[in-house]
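To begin, one chain is listed below as structure tokens, in the form predicted alone.
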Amino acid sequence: MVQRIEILVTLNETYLPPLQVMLVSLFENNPHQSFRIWLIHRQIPDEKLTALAQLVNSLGGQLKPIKVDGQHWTSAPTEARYPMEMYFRLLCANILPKSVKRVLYLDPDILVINSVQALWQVDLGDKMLAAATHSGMTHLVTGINNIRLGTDHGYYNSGVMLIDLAQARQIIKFADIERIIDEHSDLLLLPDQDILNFLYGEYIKEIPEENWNYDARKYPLYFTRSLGKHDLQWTLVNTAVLHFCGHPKPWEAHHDNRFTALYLNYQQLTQRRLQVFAPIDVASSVKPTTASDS
């Protein structure tokens, strides 16, 4: 029997075409894999909700939504640098049911264009989760990083995460990334990033981006830094994870790199999936579940 993967995802109603064409991807290119979706949000309509699970469903797998009340986070900053979305990527452990003992955690703005597993199933050892960082051809961001941070590690990229919720659930707590907000907003560059490194980076076991989170700006880094061995050919069978960090984003009017059209061919493959599959009944699926069902 195939073990199920469950795959996390935070996001509000904007990022979900995005999240459709990833999951179509991930879909693809996994098909003797069982997934299991999580979706917390705040505020996403049913019928969005419902409209995107008749979209897995399709593709064989569950969708789990998870509405997280908003009232439980108010004493927390948010704003246009910190979204309620960045508390629950953070806060997944504390917010998923028990009965999840790991996760993996994807963006939106992914294409998964090989087999998971093997990330699936990396030994975290004592480790918390595992996580890429995109270091550079000298890794002098990682250095500036460390000096703006104060650490001493990688700078590890937020995008995905593969999780021991258990571990999680007794290292990071709300108390200190509130804490940290407050004392040293003017230092968080990319919030919940920047929070991810500073507070647990000496939990985070470092993963090869090449193959689990390959920034799709940076083809020309990837090549030289190999010495020519990471060209088109070797990226398209040995990366799982192509992250379109950064703007424009590939669904987004001026995106134009060697993955530009590998993007667009699985969006319209999305729109084609979203046409012809037959509606069916998904309420199972999308009935909402909440943080104290946990």
Given for the second form:
Number of protein chains: 2
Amino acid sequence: MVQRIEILVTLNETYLPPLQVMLVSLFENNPHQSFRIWLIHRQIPDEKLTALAQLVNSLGGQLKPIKVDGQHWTSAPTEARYPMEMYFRLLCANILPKSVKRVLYLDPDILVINSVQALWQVDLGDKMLAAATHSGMTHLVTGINNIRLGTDHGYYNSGVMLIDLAQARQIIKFADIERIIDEHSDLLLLPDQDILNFLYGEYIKEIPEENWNYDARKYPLYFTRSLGKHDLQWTLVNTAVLHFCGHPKPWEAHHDNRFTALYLNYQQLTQRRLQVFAPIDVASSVKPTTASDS
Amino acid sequence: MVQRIEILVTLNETYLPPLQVMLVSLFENNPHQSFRIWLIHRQIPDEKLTALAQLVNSLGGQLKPIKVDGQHWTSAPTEARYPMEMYFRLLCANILPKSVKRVLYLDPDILVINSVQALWQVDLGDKMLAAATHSGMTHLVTGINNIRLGTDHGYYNSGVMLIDLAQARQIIKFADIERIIDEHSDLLLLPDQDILNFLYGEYIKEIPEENWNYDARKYPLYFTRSLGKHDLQWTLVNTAVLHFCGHPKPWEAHHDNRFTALYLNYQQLTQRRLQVFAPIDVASSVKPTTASDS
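What would the structure be for the form predicted together with another copy of the chain, given that what you showed me was the form predicted alone?
Next comes the full complex, and the chain you just saw is listed first.
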């Protein structure tokens, strides 16, 4: 019996199209694997959630949208430039139902191209979550981030995180995050990722980036660093999570690297699936779960 | 009601692995389209045909293998360097059952990445078949081939052909092919393709190569020739048949162009599907149709 994998995404309406592509790639490359997709959001309209649920159902999965209104926390963030959604992935342990013990968070700018079972089964030991660092040839970025944030570990990328929710419930506190924003807002370049590293870096287990959070811009670096071993043939067999970091995104004009064609074909596969559901039947609309029901 | 599309492949055992990848891409990118796959061969073992039939069934299609022993023609070819399989695509009208009126021949070194419905419905007018030419920037190759073969039309690629079988039955004669081989064997570089062009070029309707027979090596040429219009974004939406001409093939080491990752992901999808059927159940073996039954 294969265990169900719990996937978490947290985003606003703008990112629904790439989310759909990510989900199609996840299901296509993980046949016979059961998935539940938790979507934590603030204000995605019901009809869009219905269309997404239809897509997920057609792929054999289950969508669990959770609408969060922000009243879970005592105070709203003081800075307008940090949207509420940015907290959701850090605070997911307080939003997801207690019956969910472990969750795999995935950014929407991802293609899943192989099985994620081995990632799901990673032994976290006494750590709260697993994540990869995106190291450069000289670890220069890590060095700068260590000085900037006062940390002594690699700079973890928050795009792929396997989270132990019982631990996260104990360790991650909204008050701490709020305090950091108040005190250090000028230091925070990528707010949620910086907070993850600054406050919680010591609770993170590092997992290999080339397997679980492959930066799609960095093929030449991975190839060179492995002395030619990690060529395309190696990558397409051994990489499960291909992360399209930075800009342009592969759904934008002029994206052109070794993985663009792969991305765009998944976009075609997704659009063909979506055409089947159009026009949306409002009567069959899914009633989204709210955080308090769960 | 969508019309069933009849696909033809003619190959030996060596090309079964890429054929499987081609078929997975065909079905994945043509959902809700019914396909029958005619496989004309000489000596593919039954257990391999069974595995292939299981794959095709799992994709929602039907495999129709036809074993040809060569006794259809009055004499065997005189030159050992031309294997019998090379005739099968040219002579398919004499091998396929008369109930099949039209067939789409596809090489195994192909990915189908969009709908082939518009190709299937091409109006052939009074022509026998539709094919694309692989023109260079200056049509130099066509010029050389015209001199070499004494033709006055583009040099057609025989990797993708939409064939009207009633016409082909009238026009294509084994005796003519045999005579050409006897008389001109030193001129024939790519025997079946040269014969197609030399003997039957006047019966061919040209179709746009970038839609129906895109040479995957030629992205920079297509991009430049279209003044940048045919970028990856255009290609992944408008190209249906991506043909990995030349060497190395994308399943061989060191293949590295803009479509390698796409190919290798389809190879992964295919291998995962095949693992489901292993080990092969010999008892459920498909009885291949022989040419005489059809």
